[in-house]
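To begin, one chain is listed below as structure tokens, in the form predicted alone.
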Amino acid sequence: MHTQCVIIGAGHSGLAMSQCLKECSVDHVVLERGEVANSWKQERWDSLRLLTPNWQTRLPGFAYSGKDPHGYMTMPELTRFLQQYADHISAPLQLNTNVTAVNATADGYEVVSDRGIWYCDSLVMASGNCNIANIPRVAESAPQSIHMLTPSQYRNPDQLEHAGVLVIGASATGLQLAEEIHRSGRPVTLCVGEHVRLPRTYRGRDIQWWMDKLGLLDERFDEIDDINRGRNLPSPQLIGTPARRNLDLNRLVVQGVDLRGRLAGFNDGKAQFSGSLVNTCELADLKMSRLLTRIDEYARENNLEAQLPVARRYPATRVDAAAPLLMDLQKNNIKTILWATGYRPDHSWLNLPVFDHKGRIRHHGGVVDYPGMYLLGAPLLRRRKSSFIHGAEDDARDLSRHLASYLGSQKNCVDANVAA
């Protein structure tokens, strides 16, 4: 089978690209290992909601139109939204098709799957950035008697022993799961490393509303001083709830969660923690304060003060400077370790020399260092919003135009010569 382009992945990025290629009159197919939005359906915990408000949930030619624009979608709501979008755009889907290899040919690519082989002139990798749990090597020295799992394996507290839980990682996932597990009656210790502290709302507006107004979400990858650091920043400490409430370390401490520094290792049945907890939290507080100051300045400069509540800052993170650096796991009845330490993509099927020394795909704003190959869905791919659902629209439009220009298929594609 031959087509001009193969898109691998039918999540929000792959579907957005499908619609944009359709507008560019590029013949293509979308290969998906499972169902539409497969990862959202199969690899998320039961209570998860999006971190972005519903009004921000949109894809090319399609947007949220429900009665709760300021709410946050549950996973069933999101998967329905994505299925509706796939139906709306009549995406050329090949579901339950697992790609096992991608090879170069004389004039394009060979895409091998368990349901056949496709030959194409161009390739879009939209298979997601969260395929493999990024478990640090220190896990190898954890006591074998302790059950270990990742957020993609976790569904709800009922699958855990009714005993202590050590949660590693204090970004959005780590905080949400630490709170949920602790509320189930299981004692939780949370290991805190570098994190981004953000309030859910500030001065009566969602923090995403402010980020949009300030233009931060549209900041381009080629405007960032340290792009590698930017692409590796942890996700912000946010939670989407009907009450639009904050979730930070202070709230967890009040609830009874025990905070420790970054996990340094295991030795003789004991967990070892870094002594940098105070400094780490002070730095996160400082960065949040700078952002809120910038918001206040924007409000003054744009005559919004009269429309907004008075500025009230959030208290500094309260941490114990004398937090113990060791924990005897057996004495503290720790039976489970949950590794909320992030993910990495799985491109093991890609048989091409496009990887850097750390195994990451070399690209410039999603244009891969190989003819006719593109990447979608990675953090800060082309803009700060690239990892959010609504960020896929602008990225897909840019890259579809570049792809169409590469193929010479610009029939209905406006501004096809967009710079990479």
Second form
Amino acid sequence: MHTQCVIIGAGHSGLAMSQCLKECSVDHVVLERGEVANSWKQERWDSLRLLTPNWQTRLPGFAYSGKDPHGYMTMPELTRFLQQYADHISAPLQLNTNVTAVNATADGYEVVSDRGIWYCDSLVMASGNCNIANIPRVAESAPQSIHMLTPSQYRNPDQLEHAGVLVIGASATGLQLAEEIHRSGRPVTLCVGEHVRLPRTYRGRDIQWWMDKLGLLDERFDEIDDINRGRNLPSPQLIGTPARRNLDLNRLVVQGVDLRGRLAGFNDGKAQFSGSLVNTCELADLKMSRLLTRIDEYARENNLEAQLPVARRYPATRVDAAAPLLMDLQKNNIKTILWATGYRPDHSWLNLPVFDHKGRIRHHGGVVDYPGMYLLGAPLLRRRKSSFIHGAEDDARDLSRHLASYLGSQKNCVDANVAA
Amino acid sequence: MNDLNTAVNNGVNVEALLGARAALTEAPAAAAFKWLASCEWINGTHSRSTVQQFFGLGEDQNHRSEFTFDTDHPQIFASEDNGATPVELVLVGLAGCLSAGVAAVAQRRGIQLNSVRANLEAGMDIQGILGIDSDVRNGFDGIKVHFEIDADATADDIRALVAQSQKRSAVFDIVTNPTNVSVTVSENH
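Right, the form predicted alone is done, so what does the form predicted together with the partner chain look like?
Then the entire complex follows, led off by the chain already shown.
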């Protein structure tokens, strides 16, 4: 089979790209290993909701239209939303089609799947950024008796033995799961490395609303001082709940979660923690404080003060400066370690020389360092919002134009914004 | 915002550091450094350590001259006190590393430093090294570093300098995280 473009993955990025390519009259197919929104459906824990509010959840030519614009979608709701979108745009889907290899041909690509081979002139990789949960090498020296799992395998606390749990990582995932597991009666110790602290709301507005107003979400990859650092930041400590509540380390401490420094290693049945906990929390507090100061300045400059509640800052993270550096796992009845240490994409099927020395795809704003190849959905791919659902639109539009131009058919692109 | 504010001078060549960072990102092998020290026992608890050569950017490098450090113990340990104790040199290393970091980060952020002073304090229960109580560790039970910084910046900006300096400090990492140490002895014939 031949087509102008193969999109791999029918998540929000792949579907957005499909719509944008349609606007450019680029003939294409979307290959999906499972169903629409497969990762959201199959590889997330039960209680997860989006970190972005519903009013922000939109894709090219489609937006949330329900009754709860300030709510946060559950995974079944998001899956339905993406399925509705796929139907709405009549995406040319090939479901249950697992890509096993992508090879270069003389004039394009060969995409090998368990449902046949596609030949194409261009390729869009939208297969997700969270395919594989990272487990750091230090895990190899953990005691054999400990049960280890990753957020990809975790669904709810009932999976875990009724005993202590060591949660590694202080991103949104680490904090959400630490709280949920601790509340289930399994005492949690949380290892805290570098993290990003953000309040859910500030001065009555969702933090995403403020970041949107400040233009932070639209900051471009080529305007950011240290793009590598930006692309590797852990996800901010947020949770989407109907109560729009905060999730931070102070809240966990009040509930009885024990905080420790970054996990440094295991030795003789003991976990060793870094002595840098105070500083990692100080860094995150200072960074949050700088953002809130910017928000206050914005509110002042734009005469919003009158309609906003008075600025009330959140307390500094309360850290035990003498938190123990060692923990005997057996004596402390720790039976489980949950590695909330980030994810990475799986591009193991890609047989092309496009990887850097750390195994990451070399690209410039999603334009891969190989003719006619594009990447979507990676953090800070083209903008700060690139990793959010609504970030797919601008990225897909930019890259679809680039792709159409590569195919020599950009003149066919109908700019939806102009045409509408 | 002007990150490379040329009006600010803390004596740190940030352009050179950023150039090195960019070059080493392209050629990670050149970033593999080895630091060397040698130590000669003199007498009693008195030793003299020397540093001069190191390895980096793919080849042997040398300090401008050889530096020597005498270590000993004070007279209350029945020693001759010919130099700082080794544990004090650990504090010296940490202080030097954090202070250098403060200067570099300040330069990068366009903050003029007027004075930077660090006072360090480390507690130690010497029952550990004397073998009196095996529950007491040999090393410090904690290190406190207190900075007094006079700079043309807000209090929060100064706190952020110090925090960032810790984040990028080699010695801070060495003292806050475990490091494998292998000690070998030559065969003696």
